[in-house]
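Take a look at this single chain in structure tokens; it is the form predicted alone.
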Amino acid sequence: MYSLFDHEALEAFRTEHKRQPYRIRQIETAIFHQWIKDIDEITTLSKDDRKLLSDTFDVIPFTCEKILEDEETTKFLFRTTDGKVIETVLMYHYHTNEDTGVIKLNRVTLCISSQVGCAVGCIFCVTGTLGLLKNLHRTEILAQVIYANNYLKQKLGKKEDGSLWSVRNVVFMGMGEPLMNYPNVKKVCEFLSSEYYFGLSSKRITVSTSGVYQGLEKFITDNLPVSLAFSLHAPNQELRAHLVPMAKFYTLDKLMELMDEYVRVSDRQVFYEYVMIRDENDTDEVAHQLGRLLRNRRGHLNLIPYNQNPAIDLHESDPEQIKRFKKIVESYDVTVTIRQNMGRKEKSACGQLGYEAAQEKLKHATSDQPKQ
């Protein structure tokens, strides 16, 4: 099957079946602006054309096996045609009117996966316990956005201005290390920022990385019009190599040079991500080190309270210590935000994707151990 995201294949199909050029735009408008995920729903086409199209193309190259919801998030578990599971999360951001006290939905962010599993192996991340199972093709990544927008259309309908509710922000912070799948991630970013396709502002697209030299160098050279988030987690090489095993091969001094180069080339700031783990990377001494590392660098630090991982015995930093840590880092003229954790109830929060699979893997490993 071909994907309807493949414009060239669509053109070849149109030519072969002697259809008018405007038919291509009808199809792509239905997918990228009306969020239709089933070819049978493209009513601007005849029944015969829909049948012909569905025999050759698909929109969503996976099936949705489960949807887990709480007040803040919706987590989708998708199964690909080769049997792998992808997890994708919608996050709902609300705004309270100061005058009336009325709470309204303000915007929606989609956290998408670029790989199945992950090879980085951060000790605080559930996904890393699964290992890397495969890179996702660009069609499998883009389809996550189409599916999510179709879901929002069904769930929320239209906004007050008459437009459909849809994803406003896309973050590559789901399963996987995006820069280890750079060619596909690059193509997806081009689709997302194209007015012809998704039309998202480049400021609304963020690629997150744990720090891969080759991928970062290509990302900087290509100067993709998107934001960059760097999963820092520690201000020195020894501690970072403990928390992020891949850091043994991608050292912090070199990575910070690449961050500086990104700022110079793109004229954008870096978003530094920092998971707060009790007695690991949340001490006052570490806070001073972090302040000195980020001082005079153009960036914004996000402190993220650690989320439960069934595979390792780590604990979330005390809320008061997080505030103290923040104040110390801010004393070095660094802008800092304590991130609101969303989706803990359904294991949709940062570092928890793959939770159910990791639990199952851990249960099997325990049951296979010989009894004493």
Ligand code: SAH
Second form
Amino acid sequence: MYSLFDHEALEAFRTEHKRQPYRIRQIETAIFHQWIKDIDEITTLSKDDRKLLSDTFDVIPFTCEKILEDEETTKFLFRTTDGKVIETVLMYHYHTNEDTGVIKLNRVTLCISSQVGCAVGCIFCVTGTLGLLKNLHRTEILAQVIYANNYLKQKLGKKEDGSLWSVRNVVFMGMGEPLMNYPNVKKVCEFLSSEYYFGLSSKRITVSTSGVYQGLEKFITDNLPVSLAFSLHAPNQELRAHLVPMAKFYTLDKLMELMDEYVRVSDRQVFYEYVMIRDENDTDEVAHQLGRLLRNRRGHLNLIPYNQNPAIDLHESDPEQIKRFKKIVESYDVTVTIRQNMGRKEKSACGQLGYEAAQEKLKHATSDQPKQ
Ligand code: SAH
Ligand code: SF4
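Return the structure block for the form predicted together with this ligand; the form predicted alone was the one displayed.
Now the complete complex, all chains and molecules, led by this one.
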């Protein structure tokens, strides 16, 4: 099967079957502006043409197995054709009108996965406990966005201005390390930012990385029109290598040099992500070190209260300590936000993706143990 996201394949198909060039635009409009997930929904084509097309092409190369929902999030569990589970999360941001107290949905962010599992193995992340199971193909990454937009169309319909509800921000903060699947991630970023396809601005697409040196070098050279989040988690090499095992190979000094180069080349700031784990990386002393590391650098620090889960014996920092930590870093003239937690109930929060798969793995591991 070919993917309908593959413009060249579609063009070749059109030529072979002697159809008019404008047919391509019709098909791509249906996918990228009307968010159809089935070829049969392309009503601008005849029934016969739809049948012809669906013998060769598909739109969504996976099946949706489960949808878990709470007020703040929708989590999708997709099954790939080779039997792996991808998790994707919609996050709903609301706005409260201060005068009337009316709460309204303001925007929707989509958290997408670039791999199944992850090789980096951060000690605080469920996805990391799986190891790397698969790099996702660009069509499997793009289809997460189309599927989510299709879902929003069904669930929310049109906004007050008459346009369809759709994802406003896309973040590569689901499963996997995007810069270890760079060619596919690059292609997806190009689709997302292209006016012809999704038309999202650079502020609305964020690639988050734990700091993969070679991947970052390419990312900077290509100067993709997207924002960069660097999952820092520690202000010194020793603590970082403890939390992010792969950091042993990519030293912090070198990575910070790359961050400076990124700012120079892209003229954008870096979003530093910092998971707050009790007694691991949340002391006053560490906050001072972090302040010294980030002062005079163009960036913004997000403190993320650690999302706990039963598979890992770590704890969320005390909320008072997070506030104290923030104040200390701010005293170095660094801008800091404490990220609100979303989706903890449905295990849809950062670092909780892969939860289902990790539970399965744990069950098998225990049942495989020889009986005493
Ligand atoms: N691999 C990339 C992107 C996916 S992880 C990266 O590490 O940046 C997305 C974000 O979730 C990262 O900032 C990561 O540090 C954070 N995260 C992972 N586990 C978490 C947990 N248990 N609680 C809170 N945030 C977590
Ligand atoms: Fe991989 Fe990111 Fe999880 Fe670390 S935090 S294991 S890099 S997905």
